[in-house]
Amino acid sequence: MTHAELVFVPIPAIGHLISMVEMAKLLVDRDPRLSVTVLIMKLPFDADVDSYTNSLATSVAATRIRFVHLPCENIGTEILGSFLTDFIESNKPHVKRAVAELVDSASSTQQLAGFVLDMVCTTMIDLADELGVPSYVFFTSSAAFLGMMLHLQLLQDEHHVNITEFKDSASELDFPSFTNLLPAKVLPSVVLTKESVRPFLEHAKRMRATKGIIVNTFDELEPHAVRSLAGLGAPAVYPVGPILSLNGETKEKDIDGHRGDDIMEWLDKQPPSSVVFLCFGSRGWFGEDQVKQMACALERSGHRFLWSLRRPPLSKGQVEIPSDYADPAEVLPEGFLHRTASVGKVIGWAPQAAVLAHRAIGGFVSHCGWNSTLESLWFGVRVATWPLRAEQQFNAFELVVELGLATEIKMDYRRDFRMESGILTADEIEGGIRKLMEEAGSESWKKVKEVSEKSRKALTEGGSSYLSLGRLIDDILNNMPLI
């Protein structure tokens, strides 16, 4: 029999990275022709991402995934610069090199079937293409955003539009992986800046180079957006999710070290469904101003609430890394821990799908990130949008507006590239917080329960997503070159 060898690259951002690796463990589980060999790019500053690498080789059991780290290439860590493209081009002879020893030491029952390519990592196409092998691209969000990147990047380079026009504008535009009309306002700034909309959309436009496109989400939550793509002129594309990571966030350590032991026996006290959990990430961050007013909405409202409250990045104008206060005290409201002791607790880091899983949580205040609306829809728990950067507030608006899942804090607050929207006062984080968990049995909380119960059936034997998989892998097989 002969063993089809595939080559992943990842970027090494953590949201990234564990659904990659979560992919291929769903690969080599389902059929034994496959292996797997991830390349990890090592980054010079990201100790969420070292913990989680050096924990793979004890925490994948599969035989057939292994793990090659390569060089740490020392660039700069300015996020408005090129910093992402001039990171991966720089690991590009890497990958190479580790390619051809993985070439020169397979058996003659070995081939190498592919690459699956991060979905900003494009370039390394030219490195299968070199190989002779297929590529194909694990897209980490939505199908929607996927048609979004796709209808701009024919904007762009068929009808000669400037996509950064789009910027402050007020119009609303059509978009076929909507029914809905798009605010303008909700693009992600990568678009909607000079710098960086070419390179970004130069994605979508190797995506259609590629053999197939492997989505994150399944068919029963974006139906219209996954049918939309062919028009779109996508190649296949494979709804196989949602791929989650939730072996092991117990009450034990996650990736980074820290224990969530108090925060689980803390919501084992309070009452089935009723704390508001609020997490924006592991790049998740306020300044002092507006956490004070975050604190202010909590204690006005009067709901239970669990607070994943991170300290700003120390050095502004880096990738962002925030860390755990030492006190929190320190930029809350004088008196707010003493007099909210009874009803909230005020944590660091925490292990996000464990506290969604658990029966006290009642809503969740989210920046929508799409690893965690994929989590917040498996658990069934009902989310309120705040938004602030990447894909975010086009991803709030697809919960709120096209889906109907959520609800809105606010959709078009945003951080990265200077487009600060300013401070979101208490009155419109407390309105949110209380229309989120005040309004259990309306119409959007039954979907979100609907949902949630789809979204485990996509996984099943004969699921969407199971039978997705199915044919990603019999693709992968016939596109295998010939020997």
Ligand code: UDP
Second form
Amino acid sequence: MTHAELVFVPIPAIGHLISMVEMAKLLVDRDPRLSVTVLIMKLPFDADVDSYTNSLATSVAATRIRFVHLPCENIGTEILGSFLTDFIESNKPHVKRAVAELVDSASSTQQLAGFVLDMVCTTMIDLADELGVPSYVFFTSSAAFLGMMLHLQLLQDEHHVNITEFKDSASELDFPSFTNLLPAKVLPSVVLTKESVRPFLEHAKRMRATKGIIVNTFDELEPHAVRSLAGLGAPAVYPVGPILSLNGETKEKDIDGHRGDDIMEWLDKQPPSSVVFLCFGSRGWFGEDQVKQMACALERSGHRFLWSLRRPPLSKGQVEIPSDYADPAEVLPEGFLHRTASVGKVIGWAPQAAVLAHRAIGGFVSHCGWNSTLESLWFGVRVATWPLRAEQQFNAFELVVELGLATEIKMDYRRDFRMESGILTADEIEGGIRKLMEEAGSESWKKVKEVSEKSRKALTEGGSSYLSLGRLIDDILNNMPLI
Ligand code: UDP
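Previous: the form predicted alone; requested now: the form predicted together with the ligand:
Okay, now the whole complex, with that chain kicking things off.
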């Protein structure tokens, strides 16, 4: 039996890394002919990613998955538009070397079957081309967002539209991957900024030339968007999701040495569906003024809460990696922790999947990162949207307007190093929380429960994502170069 070896190249960001590792597990579990080597690029300063990657060797039992840690590049930590591109370029020689070693050490029955590249590592297609093996892209966001990238790239390169002119525009755009008109204000900052739009859309152009795009979504969630992709010139598309890390291998950071046990114990004591959970992803943080408005809103809403509150990056102008507060009281209104002690809990990094799975959770104030979105749907927890960066505004619009699966605190709030909205007031936040928590039984609440069931069905034998994964494996094996 020939063994097909795939090389996975994720970027070291929690939202990308975890789902690509889970994808690798899914592939090797499904077919004994497949094995995967995951190349781990290292950022010198991300403790959250480090604790996840350090756990991999012991937590991933599959013998046909190997992790190769690439050397750390000293690329500085300053936020520049080109930071990610520079980081990926600096890793190319390491990837090349690691793959050469892999090929050299392969047994006579092992064969390199191709690269599976992170959606922002498309320049590494060149390395696969040099070796004469196919490339696939792993797309960590929605089918609608993939459609947006492909569409904007055509507008830019074939119709000579200057995409950055949509910045501050009140216009609504007709996108093939949406049935509704899309407000320009929910486009991601990366396409609204002169320095970043071209390199970003170059990824869309390069993806077209791959053998296929594996998308972390499922047909039943985004039927229109998935169907639109062929018309936008995508190669084969494989919706294989939702790919989630639910079995305790998600990094659960030591919190007071308890690995989150105190959080789960606290949730156990709360009534069903009574707690609003606030969590803003691996890069989410707020300044002190905003934190005070949030605290005030929570207190006034009267709802029970579990709040993942994280500290801003220690120095300004650095890549945005938040950390946990030693004592969150230093940024909260005086007496807040004391007054809310019987109804609320403020934490740092949250064991998010376990929290969303808990019956006490009644709603989720989320930044709408795509993994968080899929997790909330999987557990049937309704979301109130509060996006911050990346494609989160776009996801919020898809959830609230296109799919009717969420309620809005804000869809176009934005706080990244390129653009910044003002502060959301306690009134706005309180209104959003009340709407989220007091609409149990509403149409959108019922819809979330239905989608939750569909997400589970998609992965079971005969389900849409199960079949799509089978198609992907057949194609990987058929596309292998002949030796
Ligand atoms: N996450 C977590 N605890 C936190 C913050 C994030 O477990 O306090 C996990 C979350 O469950 C999700 C991932 O980290 O799986 C974040 O990915 P997402 O795409 O939602 O957002 P990003 O971090 O990329 O902005």
